[in-house]
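First comes one chain, alone, set out as structure tokens in the form predicted on its own.
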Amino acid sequence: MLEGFDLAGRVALVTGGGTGIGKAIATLLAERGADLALAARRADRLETAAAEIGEATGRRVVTFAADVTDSEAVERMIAAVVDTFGRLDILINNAGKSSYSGFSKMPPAMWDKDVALNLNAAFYCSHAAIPHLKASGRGAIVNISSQAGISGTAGCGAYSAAKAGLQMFTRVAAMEWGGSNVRVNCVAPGMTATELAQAGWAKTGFDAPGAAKTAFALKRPGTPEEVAQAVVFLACDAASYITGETLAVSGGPGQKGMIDVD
């Protein structure tokens, strides 16, 4: 059964792979035996992550600085990955970020920016990668959505809408590409204590641990590594009969009720 978690001989591309959840996913993919291509706009963070992961795991890790909201740049990036490794088996569409504004004050450019990064980029990467994932014979795409795409988050409306769209893209892509043995799934993290998130909480004075005690059944924020475990599972043969699904990694349902319970 454990053979289903072995990724030796496979090549994975992780967008937004230099920090946070993306770096945790990349690290675990490498620990399971995959060689890696990491992509993001900031080359410095990518190089640091690649060096750390390569040294820790002994896997080959190559970086590509690319703007995944630019479809032509994505085409060049995918071609370069395949030229470098000779194949592509796993695509993790992780790049994403939220802007903050209510709808009534949101400039249209802010909406466009959030949709471009959180939805369009996943389509561009998947569209460019699909011929190679089909050729793999067991290709896998995992899209990183958000709990905001399930329940919505006021003040992050464009991000919420884009992440919800990403979940439907996942379902339809799974329908269309399943006959080529390419699986497409989605993970929706909740409150996750990435370095970036913790810096933001400190800056705004937001008590994330306190909020989590009432917001989630497990009463704490998650970690990037916990999200990575779910993502890598869906990328492995252990999930060979799972496609078109969105898995929430969000600490469970809220704890608000009518009476106190144990």
Contents of the next structure:
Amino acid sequence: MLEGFDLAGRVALVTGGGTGIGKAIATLLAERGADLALAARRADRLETAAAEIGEATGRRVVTFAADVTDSEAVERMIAAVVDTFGRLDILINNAGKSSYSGFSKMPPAMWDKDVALNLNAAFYCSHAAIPHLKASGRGAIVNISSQAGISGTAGCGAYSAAKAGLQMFTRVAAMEWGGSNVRVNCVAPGMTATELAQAGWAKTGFDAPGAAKTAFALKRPGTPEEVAQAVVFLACDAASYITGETLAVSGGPGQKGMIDVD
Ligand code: NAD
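For comparison with the form predicted on its own, please write out the form predicted in complex with ligand NAD.
Every chain and every other molecule in the complex is listed next, the one we just looked at coming first.
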């Protein structure tokens, strides 16, 4: 049964794979045997992560520069990945970020930027990758959405709308590409304690562990590794009959101000 978790011989591309959740996903994919392409705007910034993952896992890890909100740059990047490895089996659309503003004060350019990064980019990467994922015979896409795309987050409205759109992109792409055995799934993380998130919490004085006690059933923020395990499961043959789904990795429903009875 555990053969379904083996990724030997496969090539995975992780956007935003040098930091946070993307780096945890890349590390676990390589531990399962996949060779890796890591992409971000600047390839040089990815080199440390690539060297670290390559050394720890013995897998081939190559970095590629692309702004994933630029469709032409994405096409060049996917072509370079396939030139380098000769194939592409797994695409993880992970690059993403939220701006912060209420709708009343949000400049339209901020809306456009959040939708470009958190929704359009996943379409651009998937569209450029799909011929190669079909050729793989068992291609898999995993889109990284957010709990904000399920329940919404005030002050992160453009991001919430884009992440919700990413879940619908997942469903429709799964319908269109299932006949070529390309599966498309989505993971929606909740509050995740990446290094950057923790630094942000420290800087603003936000008590994330305190907030998590009432916000989530499991009463703590998640870790990048916990998100990565769900993502890698969906990328593996172990999930061969799962497509079009969004899996929340968010610590479960919270008490929302109700009395804790246990
Ligand atoms: P992060 O900032 O560490 O990672 C984002 C990555 O995206 C970075 O490596 C960055 O270089 C890359 N990136 C940003 N803009 C890009 C662009 N235009 N082109 C190419 N690469 C670009 O943040 P993270 O917390 O690890 O987030 C990873 C994903 O998880 C994002 O999609 C985010 O929305 C989602 N998410 C995170 C949390 C959380 O609490 N950390 C919660 C829910 C969802």
